[in-house]
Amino acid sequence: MSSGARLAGKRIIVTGAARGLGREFVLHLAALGARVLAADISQAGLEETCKQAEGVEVLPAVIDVSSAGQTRALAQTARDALGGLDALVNNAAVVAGLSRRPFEEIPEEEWDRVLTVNVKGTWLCAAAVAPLLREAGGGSIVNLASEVAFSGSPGVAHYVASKSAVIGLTRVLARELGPSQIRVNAIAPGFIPNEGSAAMLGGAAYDVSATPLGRLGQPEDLLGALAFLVSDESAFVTGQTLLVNGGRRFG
């Protein structure tokens, strides 16, 4: 099989998909023959992650995660255009505009801004394509985590608890969605440079000093998890996080 048949036939939701990895994600989906529709709140940042997909099938659907009727539009959009479904990476989260602060000033409605999109709409869009995924007789959801769940990094604890509860929640949704051959995993990236992650940083470098293999993560690093987690490659693999943030261990 060749690499751009690995995914010939997946018909795969992406949110969060109008920039960063999110259009990374769709980009590289697309290219390995999945079917896929692109879903984010920024229907320009769409229109440019389409236009860059130029050559495969890529579909735009703008909607708000957090918002149970715009999900449930999202899955019946999938039935609708892909006939269907296989796939749902839940990308979706906030973290641009973030800066680090200590927990007690956090404001509450940016607390409950990054716990609602984050958890809220990592719960409802699962909960909205199950159907769909139960109809294929099963598939394959994968959530995004983060390595912060397992440092505790200072400064964000409310995308601190988010990505913690994304774990917790990939790993029930494992058991429940478990007999109906639904898989349930997620990827929990290392550092990757880009506009939201350096906001994080408050300014200062990110020290790979405690990264075995001595370097920050890019982008692609993350591809060939995320293909694997899509694939049939990974029938027997579910109620996992894996960690791609090279080899760096926390306390």
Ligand SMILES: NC(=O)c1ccc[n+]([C@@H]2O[C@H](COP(=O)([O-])OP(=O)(O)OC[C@H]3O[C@@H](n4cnc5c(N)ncnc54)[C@H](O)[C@@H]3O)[C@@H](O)[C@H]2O)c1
Given for the second form:
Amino acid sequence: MSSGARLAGKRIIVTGAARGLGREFVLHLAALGARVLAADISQAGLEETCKQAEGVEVLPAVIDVSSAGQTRALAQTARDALGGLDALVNNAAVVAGLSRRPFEEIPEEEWDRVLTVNVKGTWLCAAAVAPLLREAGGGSIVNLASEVAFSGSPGVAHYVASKSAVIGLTRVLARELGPSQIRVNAIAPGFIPNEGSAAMLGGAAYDVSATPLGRLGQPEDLLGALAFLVSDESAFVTGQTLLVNGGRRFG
Ligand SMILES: NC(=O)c1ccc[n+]([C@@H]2O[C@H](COP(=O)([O-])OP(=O)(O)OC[C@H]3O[C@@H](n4cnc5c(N)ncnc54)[C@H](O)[C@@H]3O)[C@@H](O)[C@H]2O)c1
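For comparison with the form predicted on its own, kindly provide the form predicted together with this ligand.
First the chain shown before, then all remaining chains and molecules of the complex.
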């Protein structure tokens, strides 16, 4: 990768990197010159991500983001293998396999699992890497929220609550980490069809008639926002949640 590449020299962790959006993020950031540590609970999926990243530097790290010890180990791996860190993409989440049901009927175990991975995991990963970002003189954290935090999409109350919490966490971390020149922003995608998100629709079609751009989003639609937020191009942007959803609005 030439030193003139947009993210040349950037050391980035992407969680939830074994498939779906996380895999696309890894491949794109690496193609822009970043050195990427791809983290996920699925070893087999990570191996496939690394295989697809042929020719660019991607290192795998099998971890559970909801384990404090494992997120600290991830930060240590970044220190050992990358010599430090410039950015974290908090993408891992429980989303696959969630079916829609009234909020009173969500099993308590499922509620806890969604909140634990999606919220506690985001917090733990940020906390684990903050010392590394401070050592680097600053950096960027990008959290994956969702448009459901704005729409209040019925049937997945735990998931909506978790993504709303991610937006709040983004704001508070931006304030606490700002003095260390660590920026914290979120991307809130609209519905992007893939194997993880398909069950969310419960067999229904996603109605694009209320989307000004009149189509469904694709993973590639998120890549520009991601590259902007991890790079120095967004050096004066923090605490923001960028809806990338074709302009759909919620009243
Ligand atoms: N696809 C969409 O429509 C959509 C829309 C809005 C927001 N998002 C958000 O984007 C992100 C990626 O979504 P996706 O559709 O690619 O989902 P996905 O289910 O395909 O991928 C999620 C990844 O997270 C990993 N993961 C789950 N629990 C983990 C844990 N405890 N520790 C480590 N890794 C773990 C999974 O193994 C998987 O590889 C999520 O945060 C999701 O909430 C997705």
